[in-house]
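Let's start with one chain on its own, the form predicted alone, as structure tokens.
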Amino acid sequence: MSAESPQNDADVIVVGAGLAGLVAARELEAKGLSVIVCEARDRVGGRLLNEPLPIGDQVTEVGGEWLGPTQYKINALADELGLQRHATYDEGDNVIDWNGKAVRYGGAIPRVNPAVLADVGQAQLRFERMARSVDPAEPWAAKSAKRWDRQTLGSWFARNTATSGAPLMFEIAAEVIWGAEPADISLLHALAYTSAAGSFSALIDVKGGAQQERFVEGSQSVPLRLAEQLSSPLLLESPVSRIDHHEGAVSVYAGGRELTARAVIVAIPPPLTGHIDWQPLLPVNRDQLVQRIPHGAAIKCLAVYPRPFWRDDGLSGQAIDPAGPARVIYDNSPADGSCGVMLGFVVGNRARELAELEPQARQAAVLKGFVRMFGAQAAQPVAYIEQDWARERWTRGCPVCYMPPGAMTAHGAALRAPIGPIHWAGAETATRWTGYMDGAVSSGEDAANAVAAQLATALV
């Protein structure tokens, strides 16, 4: 039964219509709260957006779009929802150009000089070994946290490894996971976000990795399939400009409407919620934090093709360009091989710079790369699609953010823990699979359960 006041427009509030939002509206519906949902956007899905593809009638992703075997999260919530996933196209040969030669190498390691092999292979093992000493629910807590949040992931690789190849293979990787530099980034920011998946080779390898399998109808799919359940009301295009919080009690302000609830979880990006007008004042730690935890910068490029021709030379389509704009390239074609799509992502300094560019000197650029890697069937795509994050308004970013040294230690509490009636959710206040679906779900859940927790001691 609902604890609805007569005064309230609903119990709870949940200011983002995400993974992490629906979810916890999902929850706290069941738990027989009433909710009111406020999205920014005309549309569900937060960072996941699928985009039809011009040949038959499939979607590609230009947002999130993964899932690994251990993220039982959302795999679950996938099963019960009744989506499809497919297994991303890991055959055959991948090739990284490597001192201006394309060079095929299987697995998710170029071995293309023992040396570098062996130097990445003992880094990785060393920082792995680092990440299982770090608690994600708690990093600042670990033995060497201040030591290891004064360093950057850049200077632990250049420190660590002693060949010029070994720290560019793990530049590439931290580019892509983190949209960042790792000059940007703290060790110990690192070292937890590791720790979150499991291990290194979790966050970067296709099978048995993050990036084994994708959904059949998209990854907008899954927050498609959950509004569609909810019977609470779903207000789009409406931004939450004001949020006015006292003990027990919240005012929204939201698309021009003023709503009322006992308590309100926030599931968007930890920067966007410093745009909201907070009466009274947050707390100068979380204030600090939100002021220094930035976005990575990321764009996605996706090149269509009438056939995914490179398969015919027995490749995976997975490259590293560590010259081009897309360092990283996958085959994202649809499950059923109807037309190829080559996927690039331009991440950190490149996406900056790139997005400077006019789009069709963006795409003759990334297309050359393609060409690089795979010949010249690349350059004549039937279409050209992309997606730059840090140009969405209720993004500013993609594909997670990040903190950079200093900040995990001396803010990072300030993260997931409750102010008064306001609660956080989304991604990046996840435990475990932070930054990804897997954490946007579990985040979801906690937050609903801790809401939840706290209206039924109010009502003692």
The other form holds:
2 protein chains.
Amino acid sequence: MSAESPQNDADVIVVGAGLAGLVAARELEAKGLSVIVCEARDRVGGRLLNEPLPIGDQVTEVGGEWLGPTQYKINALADELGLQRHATYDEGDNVIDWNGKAVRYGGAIPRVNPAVLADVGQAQLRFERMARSVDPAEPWAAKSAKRWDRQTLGSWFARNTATSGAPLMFEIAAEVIWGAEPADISLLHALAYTSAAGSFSALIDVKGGAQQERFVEGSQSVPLRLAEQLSSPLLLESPVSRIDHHEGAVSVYAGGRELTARAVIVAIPPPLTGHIDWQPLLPVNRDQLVQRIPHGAAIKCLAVYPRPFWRDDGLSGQAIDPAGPARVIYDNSPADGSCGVMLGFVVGNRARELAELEPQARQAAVLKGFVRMFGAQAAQPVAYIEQDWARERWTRGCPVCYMPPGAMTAHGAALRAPIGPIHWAGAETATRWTGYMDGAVSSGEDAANAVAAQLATALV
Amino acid sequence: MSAESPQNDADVIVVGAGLAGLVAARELEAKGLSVIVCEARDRVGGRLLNEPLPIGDQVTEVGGEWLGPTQYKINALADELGLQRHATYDEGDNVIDWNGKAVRYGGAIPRVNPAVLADVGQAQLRFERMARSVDPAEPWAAKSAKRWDRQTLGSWFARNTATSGAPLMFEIAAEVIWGAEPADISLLHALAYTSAAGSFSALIDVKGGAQQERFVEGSQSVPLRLAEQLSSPLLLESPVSRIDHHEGAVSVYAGGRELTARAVIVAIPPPLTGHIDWQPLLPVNRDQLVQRIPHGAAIKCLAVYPRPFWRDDGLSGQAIDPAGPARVIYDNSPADGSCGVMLGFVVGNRARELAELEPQARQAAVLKGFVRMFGAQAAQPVAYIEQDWARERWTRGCPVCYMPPGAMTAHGAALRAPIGPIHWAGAETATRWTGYMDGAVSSGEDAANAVAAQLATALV
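Since the one above is the form predicted alone, can you give the form predicted in complex with another copy of the chain too?
In what comes next, the whole complex appears, and the chain from above leads the way.
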């Protein structure tokens, strides 16, 4: 097909070598189309990033990392690439700081207080029921869409719980899922996101849920392997500053070069698409959407120990610490247990507060929480690793971009709708497992299919 | 003082020659500092823009235009510049489309139904009382800030009114004030904005309120006169693409040139500050704010007639048309009445819907509403003028940027706080009459004072 446009550098340019962009490039190659991938960073993977451990020869992850059993796309891709997974460590008891005391419990929701537990249960049931009525491909078409998009997840929790403990549990869950506070998020967006994952339990659970498994070689092994297998040019350190577009033709300005193609797939977080100089400007609906889909904030804080010492105590390494900067903690040790890694999530407003401290103070604050949960041994890690995604020029937040009230009903369709030769990909644009690796894969496939169909029609 | 930094092109660079930027430049000049103003467009004025009328030698306005009696800053500046004002035409009855029938009424709120009127009254009273407890300089410090920032203005209206008419009246008011739907806006932001204007009545009223007067030579005469009187270089068609910043030093890349200075005042709408390539990146709190302060959407639609014919019928030319694309209509004729100008506001979701139609269909839809309100004579204007601010590359919306829930309490302070040598101005950053010309003036003065104080300290 390239022969049809000999004046172009490629049939399709893909902007962003994260998981979605690389999957799109691979699919386009498989369809016989010529591709160039432009990546702003000096590496591939976007929000997936391995970090070598100082003990042993394993890696841990400082970006997205888990997979769940109903994430068929990422599991199939991993199988195809020959990448092994292992179960997230989930043996023994979890810990919660309850009124200043570390209390052990089993399961995803702490069983510390029957009234809170019942309250969480009834609200979750109601929420799940509402979520099932929302088609994640068109949440704005739900019968109650307008009413749900008019309120925040936070005001819904406040009105639909009777204890003070239940909204706190939901707040912590929301923070880890979206990197944002319930007060920030449209109820309709939260319902659509939940529907796209199958259920709220699927979002928060380890066993049976989104945190069930990890990649033995780290989650970045997926984009790394994809990039290795790609035969198309992959231009690193080539941020795209400008895109000129007309019917069937784009010029992409990447790191000083001008590249031409018949179509472009833009596979970067939605807010960053607004930093591109579009000539002509994108339609109002898209531009206004991009002003209304902020990135959450998340700092991943990892402490490395010679051994996962908490396992000796029958503890899973999972904890909820409402008072900590890191309110949610996981065991992030490598599959072979060659060292112990404790991972704390500092998200939402806490991430922005922590970011204002000096490095020493940040480390001290996070380790203090680890000690409160797992004892004095947690105070002296071999290494302390931090990744603040909001400080990353080419990401500007984590784990995902969400919609505040009003945005989904007014602009939701503009998130995915192609504009002439411009197509969109990325975890945010997925209609199944939105915001997850699985969604990134399906979004890349979908965009590649749409582009191929468009180019095939243009040839007729 | 320029002698202290002979290596610099100026003491201060001002980005944006809107009202705020020009006032800042003028104040800096008055303090003996050297200034360069960079403006992306080929004109000054930003959201203030005159349009010559096809009949007579007068202008009308397609951007911000009104002033109110408590807007001391803009009134004082206008006096100083010798710019005359005239009363907004406000004689006779207003019209509302009530269940498909044009009904005449007096005052700001239609007296068509006593139950609705009482309902609007009690809700407005409650809203005004809440607003008075919010200090617009630090809304996040209000006692109920968290609770109010967790909900939207839309969910508050829904819960605090008993009729279906009252929320509709508030919706239309909110649309004209913010160019957004009540569902989009944080209740706390709306309260702070109201408090900054003095009262909700001050926002919506003609007599005694923000719409009381107009400039005889059009509102753009203010920035035009300021630019004339400026002795500093004013670089038009010089969009700022990148700013490097260190303590006491900035390099501003504007239209291909690199300009250096000791400080910079950035006086452009907040979302556009995110399009600048900041080296180094701005702090997380600022970057996350910019992802959460979208511009409203507004199209100003003006029909020009040989005479303001509605005045013959004892009509003010003011109308509320819930069914129209233009839900709010004003008489926008020039002071000398040399022709009649009818102005329709198409805002919020309606602006984005209208933008998707072809020009002919847009005109037909707007005129149809004018006819419904003012009779068949409205069908045949001499000219039809449209200004869609969301399509403007260097504005991206109108009339103002607002905050969705969660943003004010988490990031509000970052809207104004200087970052080293970087200072912010613009109507959005004002603490009195936020979003209005008056706020633009005070924000420019405040930024100039802060910069002068900073540079004076640096000299010691």
